[in-house]
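A lone chain, given as structure tokens: the form predicted on its own.
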Amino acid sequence: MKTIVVSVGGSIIVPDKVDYAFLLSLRKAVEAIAKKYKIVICTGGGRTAREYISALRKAGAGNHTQDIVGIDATRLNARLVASFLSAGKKVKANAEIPKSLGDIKELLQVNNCVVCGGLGPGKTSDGTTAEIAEYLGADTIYNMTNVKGLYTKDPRKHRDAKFLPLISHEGFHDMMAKVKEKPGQHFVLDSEAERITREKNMEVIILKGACNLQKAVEGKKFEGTVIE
């Protein structure tokens, strides 16, 4: 059975509090996808992250350490996640949050979905969706975020930014190449994403919703960005 590799932006779980009518909305698309796919989900640490990093890099914390704490935000994240989609009666759900390449593939033995977080420091949730991607021999992975796609500019800061429906890998990279990244940061991919996909050819597809979720999968007419 072939697997989804999606990749849920920890600022759309909990964006000030934790957001249930996206986990109803998200486990109603998962219960559709898992009558023909295996499903694994990689949650970010979102503003939870964000905050707790910032109040560690103002006390001096290097890098790894507030990296550590990151990745245990988006743990607690896979957790909620993971939970909340058992608890429908549907979806057979990981009731451990697995730590490695190897504890996902294990673990999609017994379930049809996974959910995961961080697995390493160096890498956001994005990075590390596209190394289970690759881990997994997936041809394509979704990105869910809280904007519809990929602009031009940040579309919150920028009224004149624009919205790109496709763009090449090369087109992505050369993007990337203006991003200076660091712990906690919020773009649509990090670097190690961008590689991958770009290296491995990969799909990437970055939308807004678990509506456009399932109809990416499902082949249908949806809003986001296709990155190819």
Ligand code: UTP
Contents of the next structure:
Amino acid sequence: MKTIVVSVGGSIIVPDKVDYAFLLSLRKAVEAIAKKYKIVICTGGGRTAREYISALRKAGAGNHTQDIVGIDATRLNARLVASFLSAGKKVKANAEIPKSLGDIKELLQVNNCVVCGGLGPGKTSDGTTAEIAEYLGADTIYNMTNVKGLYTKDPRKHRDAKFLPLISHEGFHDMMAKVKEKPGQHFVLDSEAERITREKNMEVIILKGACNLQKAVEGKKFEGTVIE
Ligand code: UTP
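Structure of the form predicted in complex with the named molecule, given the form predicted on its own:
To see the whole picture, the full complex is given below, headed by that same chain.
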């Protein structure tokens, strides 16, 4: 059975408080997708990760310690999502959060859906999602964000920004180079995931909302940006 690999930003799961309505919509989409595919969801750490990391940075803690607390935040979100999915009783998600690529593969044998957070320090959840996709031989990663996709410019600052439904890896790479990446800065996909997917020629689908995820997976018309 083919595996669908999805990255879900922590800021979507817990924008301010837990987004219950989003989790319900995600569960509905996963239940539909699970009829045909296995699913791996990699969750981000969102605001919790950023706030905890920032406190430790201010206190003088090293990068490794900051990463570990970040990973813990991603794993807390993973546990929330996995347990939420299983609670619907229509799909089985993992009870334990995987710590390695091998764990994910093993858990996929006995679950419809495997939810994980970060797997090791010095990485990001988007980058980890790309690594998982490569490891499992998936040709696409689905990146769920809180914007509908990619624009020619920042749509919040430029009224003439145009939505881009399709862009090449090279075009996206050039665009990213212009957005100076500072720690904590947000772009639809981070640079690690951009590099892996470009080098491995993996398709990236950026979209907003569980309904669009389901449509994209089912090959229906959806709103989002395809990087290929
Ligand atoms: P995220 O990748 O979740 O950061 O990791 P983010 O982009 O701010 O989150 P979203 O997209 O809004 O959810 C948070 C931090 O956790 C550590 C890193 O320090 C990262 O900045 N981390 C995460 C790792 O060290 N390894 C991982 O695989 C994932």
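Residue numbers count along the first chain shown, from 1. It should be emphasised that the depicted structure is a prediction, and the values quoted were computed from it without experimental measurement. So that the term is clear: the rigid core is the largest set of C-alpha atoms that superpose within 1.5 Å between two forms.
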Does superposing the core leave Tyr151 with a CA shift of 2 Å or more between these two forms? yes
